Amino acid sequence: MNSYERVLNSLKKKQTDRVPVVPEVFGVTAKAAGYSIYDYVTSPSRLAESQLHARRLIGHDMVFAFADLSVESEAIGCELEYKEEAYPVVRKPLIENLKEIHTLDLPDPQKDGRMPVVIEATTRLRDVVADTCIVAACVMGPMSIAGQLIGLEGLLYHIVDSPDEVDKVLDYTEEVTRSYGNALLQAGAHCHIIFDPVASPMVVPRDVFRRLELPRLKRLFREFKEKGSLVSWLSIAGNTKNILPFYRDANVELATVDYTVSIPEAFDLLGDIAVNGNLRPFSFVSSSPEKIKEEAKKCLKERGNRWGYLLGSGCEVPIEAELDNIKPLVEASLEFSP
């Protein structure tokens, strides 16, 4: 059974030769391939090579077409600050008056910012792995793009003070996610992960998620599935217990849960949705390989006899981690699985 088959069978709740291992490994893969983070986020060949090199070393079951959290906002027009060994970040909000959203054009994924970098990396990855391994493309959700365009503090203020204007901003950012996501599918991605950290209950209230985020996720996942995405995957970090019951209404089929949500809790709250997680991301920096394998086996034990489970990190593995600290996930899966 290859990685592609292993993941798809697990998502269908079918027994597999072992539990799939799908940690969120992005920039951390660059160092092992001999590249800086700047190289990784600006070069399609180096992004793809880093992902493939890491998979050869670790043996996990997926590769990721993803640079960083600011690709969409940069393509819209935000100025980024780049560093050699850190992800680029938005220097300052692009708009102050929410009515300015009407002055912004939708970015062209084939031309604007670094969207073409990730699109080309997606094609390179698919050309190599074909259908032996899933290529997961990662896109930012509407709430997080809005937080970069107008600033997180500004977004939270306007949600209360100018809800109608925030709705229009989110309509725009939803279109950015849709356009970029569709381009990544056309480039060869098997599926998407929608990341939306600003939609976490650690940032916005549950009712805000239900009212502003949920219908947009539902539309996005529906369209991506219609365009051929294999699975609708949502990754929101933090303690998401009070929004997990909404995921089914958003057409989510796979949910990444952070270490603050136990595996049994996730299954109980999500119903028939598959679960990915939930090792503490910083443990890949601070813990020993032996301790990480122990924690991975704990996750596997807690999953019980459920087959809709993919072992992984509760959020992105930090770029400071060593790949030797990620290998124990595969070792644990091999040792634990029937």
Second form
Amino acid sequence: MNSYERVLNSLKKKQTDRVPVVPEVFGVTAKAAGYSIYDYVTSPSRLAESQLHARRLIGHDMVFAFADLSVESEAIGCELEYKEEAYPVVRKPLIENLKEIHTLDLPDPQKDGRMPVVIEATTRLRDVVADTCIVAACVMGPMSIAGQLIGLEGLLYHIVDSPDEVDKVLDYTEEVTRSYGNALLQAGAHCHIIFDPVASPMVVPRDVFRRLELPRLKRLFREFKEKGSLVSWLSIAGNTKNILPFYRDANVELATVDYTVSIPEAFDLLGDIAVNGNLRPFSFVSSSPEKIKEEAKKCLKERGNRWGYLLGSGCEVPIEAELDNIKPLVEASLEFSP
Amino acid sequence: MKKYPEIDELIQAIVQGEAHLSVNLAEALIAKGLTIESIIQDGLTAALQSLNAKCTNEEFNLLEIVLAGRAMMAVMDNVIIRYLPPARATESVPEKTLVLGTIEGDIHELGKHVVKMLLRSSGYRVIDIGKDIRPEEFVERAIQQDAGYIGVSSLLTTTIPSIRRIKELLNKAGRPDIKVIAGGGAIQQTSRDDLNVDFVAQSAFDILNYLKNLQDEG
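With the form predicted on its own done, generate the form predicted together with the partner chain in the same format.
So here's everything in the complex, that chain up top.
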């Protein structure tokens, strides 16, 4: 059974030879391949090479077409600050007055910012793995892109002070997620992960998620699915217990849950939706391979006899972690065969 | 003591983040004869306690806290400050002074702003030294400002080596008495030992409680 079959069978709640291992490994893969984070986020060949090299070393079941959280906002026009060994960040909000949103063009994924970098990396990854392993393309959700365009503090005030204007901003950012997501699919991605950290209940109340985020996720996942995306995957970090019951309505098929939500709780709250998680991301930096294997086995034990579970991290594995600390996930999965 | 039922409305308005209403209610209470001290004690402090209780349950979120912080600052800036001499609004003593910044390698400031609003509303002198700040600058500014505490904010675990240096530099400067408090984003997953600090805060209120406990002990 190859990684592609293992993941898809698991998502269909069918038996697999072992539980699939899918930690969110992005920039952390660069160092082992001999590259800096700057190399990773700016070069399609280095991004792809890092992902493939890490998979050979770790033996996990997916590769990711993802550079960093600012690809979309940069393509729209935000100025980024680059560093050699850190992800680039938005230097300052692009718009102050929400009415300016009408002055922004939609970015062209084939031309603007580093969208072409990730698109080319996606094709390179797919060319190598073909249909033996899923290439997951990662896109930012509408609220997080809006948070970068306006600034998070500004977005939060505007949600309350000028809700109609925020709706228009989110219509625009939803379109950015859609067009970039479609381009990644055309480039060879098997599926999408939507990341939307700003939609976390740690940032906005459940009602804001339901009102502003849910209908947009629903549309995006439905359209991606219609265009051939194999799985609709949502990754929102933090304590998401009070929004997990909405995921089904948002057309989510796979949900990453953070360490603050236990595996049994996640299954209970998500119903039929598959679960990915939930090792504490900082463990991969501060802990030992032995302890990580123990934690992974605890997750596998908590999963019980349920199918539809992918062992992984509750959020991105930090870039300063060592790959030796990720390998125990595969070892645990092999030793804890279903 | 005369009862002012409107004080409960003020508490509610602040907790719900209604800045204009909070200012109007505070003004109305003063016009009715309530003292500034009572507005602070029975209004602002009570609102903080109510938020603090909310913060410990799972309904807590950044949006509500930012809005409540804005309402509280509106009452401070538009009402309280007019009736109090500046020296009384905040006390310029080490145990009430905190130098606050986002560590080098990180430019996120929202968490820092929330802490600033809450501490200022609680009578602390907060010196905000900005974002992407070197450990040396935290230490220099804390000594220069006669601060009892350094508050270091970060969303990213990549900044941990820089956070760890603050305590080392304080010890080198002969000022181990200055307490270092860290908080924000991924830092919440770490321990005091990971960061070489005196306290790792899980929320802005955690910092308030920590400072209050220190003062009660002292």
